[in-house]
Amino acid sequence: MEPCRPRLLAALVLLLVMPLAPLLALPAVAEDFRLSDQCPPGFEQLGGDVCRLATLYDQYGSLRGRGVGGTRTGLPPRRDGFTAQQIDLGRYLFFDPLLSADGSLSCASCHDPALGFADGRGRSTGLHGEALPRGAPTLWNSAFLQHFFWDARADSLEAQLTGPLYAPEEMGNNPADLLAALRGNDAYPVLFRAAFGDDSGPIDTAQVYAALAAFEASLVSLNSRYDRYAHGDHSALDAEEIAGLNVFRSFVARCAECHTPPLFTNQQVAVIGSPEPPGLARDIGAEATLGSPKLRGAFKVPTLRNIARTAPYMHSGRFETLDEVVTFYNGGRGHAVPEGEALQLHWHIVSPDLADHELEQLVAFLGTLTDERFLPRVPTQVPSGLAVGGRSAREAPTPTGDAP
């Protein structure tokens, strides 16, 4: 601690002897929120304060590696180059429940760090407490996806953020309204001019959905056990989470042809049969984002990272558990399909009559899934004063000793 007692010093002799009128003259709130100018843990701050992502997959050209489900694997194309400005401007936006209709909901509602960026529902309730037809999948490593939505419906973070915020069931706005509490607001006028520029002109709608996916972008997670042992270290994982992992990877199980590594996912769609919750009449997915009957009930192919948090699992969280899920893939092809629905099963979905211990290898492998070291800060408070959104936001295991 001596060598920072120096610059301590002549910090406060500074600010006892300089005058106070400019202080006085600055807004209060701009005092209050600063737009952090270092980029978020794990990646590298280039000129202008851009941020572009490192890691160590990067080393790797290939898209598919050494065989299915190969661990030297490379990424697909990322959304990259934001500022740390924009970043952390999409971070006070995405807790803030301005951004709803009535001021109740906010992005972390639906995606709270502290569930995975899911939300623990089966089915996500909206502006009105009602559930929605569907649950919040993960937003971990929406960088590198090339579709959103279960049903694939949009093709950008940007064109995705769109539906949550405008849906009248969800969080219920429109673009006026949105833009009006914007920039009626003592604080975010001075955080975009911070985050796109002096010159940048009244806040809109581009730079609104432009924060939001820069900050949606850096949420990776990419150093969990298995990526350890990927990268060589073949004492992250345990003897169980090995065989689970060879599991995974086989021929007969064949998990890893549709949630391939890195990513432990193929950005596909497929239709595998899983049955609705009691009740509810079948969803037809991406047969109505591509007009094809062929892929009636066929849902976008999730990411397996961090699936020990996100519990429950499927479009409509028909399964509570891990252990449900992987007896379902192994109950047969069509076993849960109900008579009368002609269902055009991916092919990829099998019979492979795991052993009951093979299905507990499985569970143990997706449990070395989980990294959340690069959990986002959580606001003490956001700029509209209301409550930070996420139902545990205030639970989140992430430090909160950012200012605010």
Ligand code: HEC
Contents of the next structure:
Amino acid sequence: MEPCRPRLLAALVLLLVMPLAPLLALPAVAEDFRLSDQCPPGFEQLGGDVCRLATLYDQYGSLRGRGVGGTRTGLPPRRDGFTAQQIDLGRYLFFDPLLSADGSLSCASCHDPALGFADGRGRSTGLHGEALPRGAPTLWNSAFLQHFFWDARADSLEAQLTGPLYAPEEMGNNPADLLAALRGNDAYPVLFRAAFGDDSGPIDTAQVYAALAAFEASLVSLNSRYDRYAHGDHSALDAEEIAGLNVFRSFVARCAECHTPPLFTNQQVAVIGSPEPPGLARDIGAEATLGSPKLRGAFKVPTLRNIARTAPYMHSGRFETLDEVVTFYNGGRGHAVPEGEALQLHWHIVSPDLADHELEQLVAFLGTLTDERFLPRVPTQVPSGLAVGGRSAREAPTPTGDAP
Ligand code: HEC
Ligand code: HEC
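Just the form predicted on its own so far, so send over the form predicted together with this ligand.
Zooming out: every chain and molecule, the one shown earlier first.
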């Protein structure tokens, strides 16, 4: 629940210290924080307080045997089963810059709900303003993913998030300082007990990771106009968009082989030969993760859900618009790979030779994958009293150089 009582005194103090605000962490009032006992929209509360996603896709069978591109295919296994309180605690943690070493960055700094849970940048900006090697992917539907990061190097939400938390150039924290900050806060110990039980002991890292994973797993986007069409409402898409869907799943364009509905990813890595931004060396991608030279330049096939909200595109933001992306795919197999560089392109990367109007139809179709109905509420304040969300990507300093 949000804090609701206006506190005159607090407001007065706030006015007085306003000029100092950037220097001071204003203590939030502990009693103002309560965890919601309601599951997020789209989830049902079952016995034992656990929230379970309810989606029409559960009426369909598994992917196997249906061919790719089929609209009535089920979803892969998902992370759910968290309680309403755990999810809501994760929401506070996600927006609280207390999680970073200097109190400036929260997860939302680079995964901003107003920017499709990405940050609108080709490459994200780290703690000290340096450009990170890659861009921030959306977090929508991460409950269904088996591998995380562009190079697929983490296998769970919990394993993933220790990356940004403790990387010196990202949030720069360490487990001991993180726990000390949370345990020393007025509100968090109470909130963690509300989420994990009275006997859960002092806050530990497993609880922090579980709450953040619970919140991430609640970010579900499966109610786009495309989905209404998939479930049988043919009026949900117009003729241009339906034509685009047909191009998308055709044997000519082959998009659906990799961006397989309903998640619009087959969760594999693939070498497609997308170019790096000018001046940047080739990012070897999943070669590093899997130790296979064949996978030099391979990246995880990203979901295309809410793709119209998350420009620029590709692992380092090489393309500003979806027009540029479809033009790239139509440019001929390997056309953007610098001469002399031997990348082993995936066999579904073809030279489809689509006409201009078909490229427009593809882009129109990609626009039907937008659904932000279950956008979570951004807290009005976070327990640390620091700025909600921390430094936003929009106000991040101009990158000063490359992170190691
Ligand atoms: C400084 C910016 C920044 C911050 C802060 C940040 N991230 Fe990220 N996040 C990124 C970037 C960049 C990537 C991709 C990195 C890569 O693939 O090597 C990423 C990747 C991810 C992924 C993988 C998504 C996928 O589809 O593979 C998840 C999940 C994620 N972040 C969650 C979080 C959480 C939770 C937090 C807070 C604990 C957080 N991030 C903080 C920039 C950030
Ligand atoms: C062989 C598998 C494969 C095929 C076929 C494929 N893609 Fe991709 N797609 C990928 C991979 C891998 C990436 C990420 C590459 C990178 O970051 O450099 C990607 C990235 C994208 C992106 C950018 C996503 C983001 O979040 O930045 C879009 C949009 C896209 N593809 C659309 C399409 C369309 C449209 C087609 C058909 C014309 C298509 N893809 C065919 C594998 C594929």
